[in-house]
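So this first bit is one chain, no partners, the form predicted on its own, shown in structure tokens.
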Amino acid sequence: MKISFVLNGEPVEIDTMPHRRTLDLLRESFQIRSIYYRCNNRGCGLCLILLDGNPMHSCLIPAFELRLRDIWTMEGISARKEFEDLVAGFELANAKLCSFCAPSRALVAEALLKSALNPDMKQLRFTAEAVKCSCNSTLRIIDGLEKAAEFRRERLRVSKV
């Protein structure tokens, strides 16, 4: 089955089995190394991608669901100017992320900041807990998200209400 979609801002097309996992498709056919396989049941969050702007578990998405969709991975968002807000926020909060969780945390943080420039505590906690990793405390991740939101508002010159 031929499937066309946009991957990190670039239109792509691939001939693949319709029920192939998106995680496998991206890692094997497009050399996307920022997504990891661990639990296969949405438990860890290490396989997250942004699908049409929403964080989704690539281990559970069959390839046929990618048709005409927009997919972003760490490889794509790290090349965008907005990524600097995330890096600066986490650095200022002293939230040094490990190589396993950093890509997924960046994706959920980006999704949060696209939907809410002034996230409330419920949104911050949900985002911080979306990826299961013990390299940092939830409070440090929340602090990093708050600081990233401040950098994003400043860059866009939007005041906090």
Given for the second form:
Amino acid sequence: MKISFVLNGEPVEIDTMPHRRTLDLLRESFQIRSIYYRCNNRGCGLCLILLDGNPMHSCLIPAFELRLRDIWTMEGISARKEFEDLVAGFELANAKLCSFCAPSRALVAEALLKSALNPDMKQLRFTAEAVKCSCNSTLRIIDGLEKAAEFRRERLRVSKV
Amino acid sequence: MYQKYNSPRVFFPRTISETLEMVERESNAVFWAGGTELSCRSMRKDLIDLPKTVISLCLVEELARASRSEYGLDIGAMMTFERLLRIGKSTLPTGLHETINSIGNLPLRNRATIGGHLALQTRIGDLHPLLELLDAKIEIRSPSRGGRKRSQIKKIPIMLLEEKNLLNSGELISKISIPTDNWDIAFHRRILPGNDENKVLIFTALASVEGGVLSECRMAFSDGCTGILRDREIEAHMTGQKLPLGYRELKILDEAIIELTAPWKTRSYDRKTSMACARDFLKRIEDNNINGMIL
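May I ask for the structure of the form predicted in complex with the partner chain now, the form predicted on its own having been displayed?
Let us now look at the entire complex, which starts with that chain.
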């Protein structure tokens, strides 16, 4: 099955099995190394991608669902200028993310800041809990997200409501 | 390397009628909404075990809309949980926002759809009891009739797993209509001892209070696999009771729950937890009910 989609801003096309896991497809055919298969479909969140702007588990998405969709991974968003807000926010909160969860945390944080520049506590908590990794406490991750939101507001010159 | 596996056939209809035509032609086809259940069950590392023929509903826009109707709120079956949450707590029927928030995590809610949740064949989801209490109706479309068939969400007594299936082969849940009656309190508990999915207990309740009197109260219990238990007699008995409930009323309630959960003979833990949940619910009502006003 021929599937065309947009990967990190570039239109791509591939001939593959429709039931191939997106995780496997991206890792093997597009050399996307920031996503990991760890939990046997238990929702650990280490394989997150942004599908049309929403964070989703790439291990649960069959390839046929990618048709005409917009996909972003860490490789894509880290090349953007706004990525600096996330790095600065987590650094300021002293949240030193491990190499496994950092890409997924960055993606889910980016999705949050795209939808809400003034995220409330519930949104922050859900974002922090989207990735199950014990390298940092949830409170520290929430702090990092809040600070990243501050940097993003500053960049866009939006004041806090 | 992948050619050794048999590849499933995938269809992408754009309208409901196109979908029904396809399922009529391909009688063994399976609808694909969010696909969370099928994907999670698949144990292969590189491939997701799919049926031979799949009808993906991702392009059917009619199924992904929500609108107001005279009955209440009509929710398309392909609405994902996160999109439903974005509608806003004040617009959604009482309890729906909190219950959806308790399901899975953010990435999972981005994929899981309300129609897929209701069509689960292997277990009863968290929303089933709430939708039963809210008198929700699901609209099922079947290819043979070509038209619409409205059926109430069934109250399912303890019965064999096969018998509780809402859907026949080829039938499609198109929308869920939920009355937007105002309830003062919604209460949802999902108890999962030892994180064992086979021992789940779901308790859902709704209540309205007027002048310190319980004006309406509904409760549903589920063990997540055999059915939803609801006792309308005890609900009727509790209606009109002054708050806080007296010792006698509480005893009647406990006895009714023991009788109601009698089919869970081997699960005494769940029966006791059910009673505790009901007490918790009443306590919540009483805590919120100060000077006869719900806060």
